[in-house]
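First comes one chain, alone, set out as structure tokens in the form predicted on its own.
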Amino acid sequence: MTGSFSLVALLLRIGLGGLFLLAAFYKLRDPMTFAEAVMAYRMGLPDALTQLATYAVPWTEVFCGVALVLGLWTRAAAAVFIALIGVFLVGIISVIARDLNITCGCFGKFKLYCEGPVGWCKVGENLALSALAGVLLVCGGGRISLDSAAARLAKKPT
């Protein structure tokens, strides 16, 4: 891989890893904030999926984010990222399709790019950190990453 790469490889596991560092912070910081978040999509939810996915939803978050900051794991940190967006996806796009008038709930008062209710801004803005996330899975972490220097020091010669 180029340093090019690297550098921009860097950059996105660093922002990635970052964003959902702080999703994270704000669901653990008010997890009753985010029960009713999870509560207020009006999936139908039994109690206790919506209670475990009030707790299980930002740990995950916290070991994919520090996974991607670090370069650990990069392939599969970003996968997880990407199937947690797919689950936030299907959501989102349930909501609007039922007309419900809420807010994500993702990032507590803080707003990545779109403000107001969920709508179609918000579709847009996970389907961006997908393919973001998307270039992690194909390309790796690049050279500035815990991964590399795994690999690196596995092809040493003792």
Contents of the next structure:
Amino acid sequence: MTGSFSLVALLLRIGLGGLFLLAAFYKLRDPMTFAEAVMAYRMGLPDALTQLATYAVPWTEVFCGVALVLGLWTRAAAAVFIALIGVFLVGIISVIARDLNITCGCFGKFKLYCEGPVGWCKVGENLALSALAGVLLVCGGGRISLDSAAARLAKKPT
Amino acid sequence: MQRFWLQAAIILGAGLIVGLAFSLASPVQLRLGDVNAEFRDRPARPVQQPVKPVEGGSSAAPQSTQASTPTPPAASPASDLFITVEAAKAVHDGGAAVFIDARPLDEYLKGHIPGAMHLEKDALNGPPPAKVLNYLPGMEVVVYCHGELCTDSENVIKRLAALKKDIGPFRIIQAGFPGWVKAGLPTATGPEVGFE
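For comparison with the form predicted on its own, provide the form predicted together with the partner chain.
The complete assembly is shown below, putting the previous chain first.
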């Protein structure tokens, strides 16, 4: 693992982890708006599940984001990141298929790249994020991470 | 590999457990039916009478004075929450309800139902605007946005009901503003008038 990759991995971790933390912040700050965003997808979820998703999604983003930023359990956190994005993608594609005119509800009023209603731009945005997380899933968090520090400690002769 | 799956399960499980705890501790308001049912059996009482909007385009707003005669009870089953454009026109002509446009301001300025108040859901995330407290308590409220694929009307109603200011009953024009325009009914442009 080269030093330059470690730097890239650090930037990726901070970028993706920070993005999840930002998304979680907006969702937890105004859970009603996020609940409405979930319901706007009209996935036929029972109220209890919508209620759970309103809080479980942002809290999973919090744990995943913190793990990525710290470089702790990086590969597992990247896998969770991709899994969550995968769930979002299913919702987005179903919205496009049903021709619903809704906004994402992903980051509150903050926009990452795509503007306006949910569409193919959002699919591309999510695929790009998944690809970046895929790099961390395959290669790990690099040297500047808690994973690496833990591995060095474990190898140190007593 | 086993450790990888265990770590992923811990991250997901932690999110689920904390999320479950929060959803039980502070549930969000999800259902609209209960909101309207709350007003179903309300007895008739004096309400604020809005001025009948002028046909042909100019805006008119409700008066802030109390009317001396009570209006008929506007209570109805929760299933009447969604109304047609024709029913909305009848309510509009009756002049006993406040119409609320839940669309973005720029769209409101380009065209809205005469006499409608502009009120987006985000305006109700904090302390409500003065016009909400001055003009909506005791009033039947008809909300509209972009039509059947729009949820902003529902979201405005949920927030208004949560204020517990005796606002309602609520109606939503199912076809929204596009349906109103399509039916050839009068519209107004420019800023709202009379909700100072």
